[in-house]
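Take a look at this single chain, the form predicted on its own, given in structure tokens.
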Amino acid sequence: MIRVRFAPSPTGYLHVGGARTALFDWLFARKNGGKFVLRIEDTDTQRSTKESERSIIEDLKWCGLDWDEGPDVGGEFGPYRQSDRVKFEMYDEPLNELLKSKKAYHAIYEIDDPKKMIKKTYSGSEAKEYRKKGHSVTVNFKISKGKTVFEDIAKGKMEFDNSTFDDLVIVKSNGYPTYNFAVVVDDHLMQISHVVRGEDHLTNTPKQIMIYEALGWELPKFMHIPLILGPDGTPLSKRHGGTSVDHFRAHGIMSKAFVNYLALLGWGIEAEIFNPIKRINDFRLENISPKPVIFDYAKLEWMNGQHMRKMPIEILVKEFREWSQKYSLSSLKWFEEASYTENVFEICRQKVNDLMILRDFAEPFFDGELNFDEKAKNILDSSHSQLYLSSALTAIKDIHDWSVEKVEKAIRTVAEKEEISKKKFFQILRVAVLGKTVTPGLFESIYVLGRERTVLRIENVLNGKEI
């Protein structure tokens, strides 16, 4: 059976590439009706922490990757812990076995400096000895000789001349395994058929490969995937933008247009916006480019923005209403009127690329008073102001069948008059109505306010209410 996992550090937020990395994971498993297996690699004590835990995972499900087995949780599935396979000695078995046949030692350091090796040594109770003496003692792997070659299912064939390494800690001085070692053992306990992982691990795979081949181990199948690059062609990191999945959630990325740009991080499709999830049969690993490629953050706003308007409206609602509550970005009473909601954001959604944008478009229809900036108070001060707004007043007031089409012809009715300049007069108009310059369609937008709503922002405008 094909298994593969995904296994993160909890010492920060997930990067696009680790979401990239466990995306391509996930539609493996599911397309060869595999398993996907997410462990938590956690025994980096002093960086670990149960906040990156939890916003990983939940950015994991916001992804809709789920994984198929671990620890029963509340009815679903926990991911595995390197922490907790520490606590059942899940390392001793495989650690003794390289003791015992010399393929590993004890490494004791001066007590005075915790880097200078004073002493090896292949007996468990002289290193325990040094211990209580306030030693540190470390378990070091003994790097065989000669070179090390695998097949990459991206690279090809792969070789390495050992001599490039040193001896390899496997067991810290706390008494942790360190990664190269507790990967090990975990994917051959979890009986991980692929290792399918970001390039940036390409120089451990020798190194794990020894540590599989002293213990007598099959090797699983590895893949190490090009790194994502930003704009300059360096590895994606902060000083190019945002890196991490929550960044863009925060920002008003949707999940779906989120997961769709990652597929097309390498996966070699023809096709731009689609469901990644609905491509599953289309999927396969020897199609991912063995070059880095390039986020372009502009190409995930459009797409975003593609997304946005392709989604039944009220599926846009909910999304938006979960993503407004995670980041405490607007009220509950934005969602009272089901219908007036959906109306507000199906005008609004033509214009933006994010949902942050969207809720600055929104926000005016919602609020009972608008927020003036300096450049719309002076647009409201003009001398043309309260003619053009008296004008308008009596023109909507007077429409019999409120629509897009009867809104646009009251209005056009009046910007056609020789004393209105029609620029000006929708500018004010616009200020009048929803506090900005910039703004959805403004017939439809007035449609979609109300003769009521309308009215009374103009009148508060005329009666120096507003401003």
Second form
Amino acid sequence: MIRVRFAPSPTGYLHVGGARTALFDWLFARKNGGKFVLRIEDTDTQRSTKESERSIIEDLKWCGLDWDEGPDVGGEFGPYRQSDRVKFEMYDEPLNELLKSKKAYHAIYEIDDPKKMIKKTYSGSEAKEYRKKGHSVTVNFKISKGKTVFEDIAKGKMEFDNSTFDDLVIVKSNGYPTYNFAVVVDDHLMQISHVVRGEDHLTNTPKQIMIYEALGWELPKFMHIPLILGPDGTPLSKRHGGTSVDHFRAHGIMSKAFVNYLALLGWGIEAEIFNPIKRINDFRLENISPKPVIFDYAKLEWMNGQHMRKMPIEILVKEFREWSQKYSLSSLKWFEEASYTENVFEICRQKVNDLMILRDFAEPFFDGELNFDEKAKNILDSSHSQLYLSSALTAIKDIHDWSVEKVEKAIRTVAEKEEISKKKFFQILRVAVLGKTVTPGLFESIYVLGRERTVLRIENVLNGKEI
Ligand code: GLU
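Target state, the form predicted together with ligand GLU; input state, the form predicted on its own:
Below is the entire complex, every chain and molecule, led by the chain shown above.
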């Protein structure tokens, strides 16, 4: 049985590298009829927060990733949490075994200098005495001599000289297990068959293997997915732009595009715009590139635009609505007239690549008050603008059978009759009805606004009222 896990530490937002690891683990489980487990690694009590756990879970769900097991929370699977497992004393038995076999010891530290070890002991009661007297006490795992060798699915044979490692703290002085110990116990108890994780954990693996061996446990298979680099070839970091899933969500990247792009970061699939869920059968761990991949922000943005234009318009509106509510970015009035909203979004999405810019494009179609930007004001102040707008107004009022073609014809006829530069005329009209110089196509915009709104907006400009 294939069993994999995603094991984030809740110490910040979900990073794109983490999301990609989760996606590959999930695809691997789904492809093989296996199980995907979510385990929150929150034994670092100083740095773990509930807020981070909540946002990681929300981001995973947003990516469409679901997990197959966990405690029941309101009819859903919650994540496994290491802090709960500490309470259930799940780490005690293996710990005692390591102490009993003298593969781990209690390390006692100087009271005034908790970094300075003064004694090693295998006796639990002795350690307790020291603790009572105010000494810090950890449990440390003894690194054995020799080499640790394992076969990594991505990287092939890996060999580490154990002398490069110090003895490993496996239980901190506050009684909590450390990552390298808890991860081994949990992966073993959860019967994880494949540990597929980021390359940043590569040097932890030999330490973990030594613990498996000390406990006489069978090893899972290991795979370390290469790092994601920024365009300059250094590990992706805030310097390059955002790195968290939340950053991309907040900037209006949609989940379909995001997951599509993540999948391309190493999957090795011959495809570009696609739905990874529909290609599960083509997923093979062995095909994941062993080389680092470059994160291309512009490509993600482009891909997002492709998805935005391809998806059914009602889905775009629905996801925009959820997004704008999450980030408090638009008023609910926007969604009252569903067909109007869909028409607005239809013309706007032709020109934009993310929800943030979609919002900027859509805004003037909804708000009662137009915000004329500086450029727009200058254009409206130019000579003749009143005259041109009056002519346009008459022509628009006279259109029979409201359609994009009719709107276009009427406006072009005005331009020809008045012998004015089309470019100039269109720009004056554009800023009068939308308040901006960059908008969706002029004729489509007027068509979608409808005669009544268009007439009102032009009249307001003519009356010197900025709507
Ligand atoms: N909790 C670790 C982290 O967030 C991951 C552990 C693992 O996958 O083994 O980096």
